[in-house]
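As structure tokens, one chain now follows by itself in the form predicted on its own.
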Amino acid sequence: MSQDVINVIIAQSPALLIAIPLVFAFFCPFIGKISNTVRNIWVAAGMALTSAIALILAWDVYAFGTRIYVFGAQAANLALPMDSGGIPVRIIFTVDPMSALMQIIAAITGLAIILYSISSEQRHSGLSSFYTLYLLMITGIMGMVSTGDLFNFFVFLEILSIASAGLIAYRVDKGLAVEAALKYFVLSTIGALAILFAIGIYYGEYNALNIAMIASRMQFTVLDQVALVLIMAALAMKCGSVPMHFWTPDAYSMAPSSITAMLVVASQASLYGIFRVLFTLYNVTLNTATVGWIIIVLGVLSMVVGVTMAIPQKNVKRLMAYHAISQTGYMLLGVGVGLAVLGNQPLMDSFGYVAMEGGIFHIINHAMYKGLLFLTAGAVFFRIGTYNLNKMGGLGHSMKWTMVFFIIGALAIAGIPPFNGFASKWMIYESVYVFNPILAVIAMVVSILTLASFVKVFHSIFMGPKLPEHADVKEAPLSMLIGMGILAVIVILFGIFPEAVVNTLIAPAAHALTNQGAYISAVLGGA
């Protein structure tokens, strides 16, 4: 490949970001005609593609700082047009090092999960329209952490929110599985209609949509706190936040495991704009001590409300659902925490960026480890056809592989060393304390429940004596190890080299993300 191919891909790669996947899903019916292995090339090849860019597009903005992409300018970075009066009017991406990181999550766990789900759904029908809405989905999140405006930010949610409910309810399961997508959607119509309100209120008050814009006009008027309100309750709840994670345990229990691994990046889309809005948009004129506590209480409420629940579940993915909805409070948490002390710059260089570190980190430990968990369970129904922990039992002795799977996932989100999971919690229990030891606390507690509740649970998968009934039952096929074994080989990876990743990825996103007065130049140029 020649340079010149190498500067153009390099340039035009946040609109192929969302270009390829949205190509490949349109055409994935009509492929689908030809044979289902042609299909299974297909999609491999769109989300392979798909994951390259985003790394190449992180690539540049971490070694080259933050990418502004114009769609339909003359130059792909020329935010603002001559007659634009000053505004930014075109559809533009910004992509800084806190985007790049979810694109980096959203790439590798997709990458893995595609590869996974070729064994897991064959024996399905319908997969062309299977495949088709989970490359929507994929364009949904990568498009919510590129985009630079609010209103293109809603119409990605909502690619998001359509596609992920007709994968929930994909398995139809006598209508359970639709009940919970319906839920889903019907939850998310709502959400949305309360950030499109937001949205309203901000261009009326500022005639901007562009996040960069409205930022550098922000006055935090009442109406401001109105839109910070519908636009917060909006993505917490998607996000899976307590109290407004009612749809989780469904949403994620029906759903086929390869999808329930992809909606927990989803969520996490949500957090990020969650975080964007907050750090971007408001920044220092929110009273960002008391928003700071919100954000705390949440968190809180999500590890606690979460594990209390996950602890007498018998359904392996509803317990799962609720150890997903405890692990985002420690996100919450740590993000918290760096919002609750961001305008005091002392505090912030003492534990307010190492808690905000270990927060963003803990999002991508989440995204491998919950995903792998996810992808083990599935692999367990694969072969047994069940989730109810009472009907399983000496697996172990079939299924090696996904035992070994499951135990460093289960180790990763019980915080225990050397896997990932504990080196950002060590990062929240230390920073949180200092910024208050009963938070810490509570955190260690939620962590040694987790641990309590995935001994139980790998006890009743894998250990015993071969049930009668499982007698014939074989590991997993090669496509849904290789899938779980890329997730796992992150988690260790993570887990052994925390500095590495910390000072490489972690910390320039936690920067990007307070620092506003960057982001808006970047836009703007200064203006």
Contents of the next structure:
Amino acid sequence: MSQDVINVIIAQSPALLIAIPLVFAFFCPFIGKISNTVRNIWVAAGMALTSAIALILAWDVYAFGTRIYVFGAQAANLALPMDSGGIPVRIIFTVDPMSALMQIIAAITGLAIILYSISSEQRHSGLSSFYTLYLLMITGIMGMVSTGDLFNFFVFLEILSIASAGLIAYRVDKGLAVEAALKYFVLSTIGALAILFAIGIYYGEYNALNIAMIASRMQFTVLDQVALVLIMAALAMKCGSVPMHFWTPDAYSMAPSSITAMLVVASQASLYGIFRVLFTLYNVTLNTATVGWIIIVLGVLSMVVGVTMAIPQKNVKRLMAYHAISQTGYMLLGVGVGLAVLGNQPLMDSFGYVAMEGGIFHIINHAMYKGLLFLTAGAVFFRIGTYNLNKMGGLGHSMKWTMVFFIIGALAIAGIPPFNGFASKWMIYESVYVFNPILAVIAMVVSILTLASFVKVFHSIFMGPKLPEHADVKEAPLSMLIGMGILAVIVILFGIFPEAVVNTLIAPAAHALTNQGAYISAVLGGA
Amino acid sequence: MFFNIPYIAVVVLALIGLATVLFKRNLIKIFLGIVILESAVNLFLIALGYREGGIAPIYTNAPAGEEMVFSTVQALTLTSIVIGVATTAVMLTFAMVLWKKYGSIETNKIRRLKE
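Alongside the form predicted on its own that was just displayed, please also present the structure of the form predicted together with the partner chain.
Below, the chain from earlier opens the complete complex, with every other chain and molecule after it.
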């Protein structure tokens, strides 16, 4: 009997991944009427269940290859109905190792953040709507990374934008948070409309919305180039890459810290969108060298501008937000180098795959350590009520665990061994150096500046004598420490065993991304 | 020539929408610009789905041998309109809160975020 249940769960997991957070989100306001404790348990259970499903699905995908799930068909893997003439008419979820990796990221971070926010948000009102929106954010992210249908991607992107905007504005904060949310939301609405316009172009040209179907018919005409520019501009804006980064520091610094950590994951879902469009939709029909260089330039700009803007910041979350921009640059750089040599097998083998693996490895690492850093900033704020670095000091005496977690996160982001940031940055350095030494040097200099900036932050928050105004500061509550602890443990484990992680998780994802034929044949069969 | 009119309208609407978003200071006008942009995209989708002489895809009503319109874009447009209503509602809510807190919805007066 239990075997049957497990089989059903595995078979239905792509649908459950969306359905569970949605159902838990919709019942959250009603459960919230009973009592706060019951609601907290309900939300944590919902997130734990979602994470479990995501991990089961990811395990299944890594073990047995790409999974497709067709909504409304007689069988979950029946992509092409008999009478449709070989066109996938239904909504299809296509979960390949790259999608599975993104699901793992969202699942782990989401769970850690829920545990954290049970304590960090307890002093605020309106928590039922807070958790409802949070679960909707999870739904949006999970949907974006697993869908195999472009219009569906747009719908989940909008779910994510609306939920995120609501959460950024959640603590009105004399209107400042609303201002940040408004900026984010106007930009992402315009971006989403650009994406919808591009989807319309694809539909007009290829009579399909399914990614695999469009990919198999891709001609790379002028219209496709217009569509590519629209999608790329919109998604690059959503993932906070320079020159469309200006919403990031505002939104990241005004959102509650737990939400900021989730916004990092949300940005990476947009980054996933860029990679999916470039590699699966277009692949070698692109002029890969040109587009690859565009991605590389975006990446380098993000790295340099992000880190130089970060150094003078006084607000610790604003500072970290600029570092998030700078780290996004590494991912774009790594994957961009992979794209630039795509289609040239010897170069791909010698450094292209390593560069892509480095970039993709950096996505998961970044979600972990940047999430951790934002959570520690939130813990400090929870106790002393300010983000201003000049008003902090001497907290190392009273918040020892928070300090330890901050050190772990800061060393990881600066790329110091044995933490995970070092592993992925090293892969990016060595492969990019073969491609173009100057790029690798820039990446290393940015890394050093990052370290310098975090040494300063560490010093002003935790070091020095105990300040009189912070005399009665205590350690953060236990559930916040557990939330941070989960992320810190992963940061360390990934740093100590990078080989194992790269071989089991990252390399399949990178190969799935470059192998367009496998993606198409998983949906359309044969081809 | 005649067939291209909807597409020309799409471009004109999109330009009006973008210009409104970029050059207006009043938040409500910016939102209206976004709504116009949205209409442009919706019109584009609907125009793509138009088939000369096609009939509605209802099996029981269809005379044999006639071309039926594949109704995907119409479905897309409906979804996009619903999403548009939701986004407009969220934006108007933000404008309301800002009006209460700042006493203004002119973009040059609500820039307190940059110290």
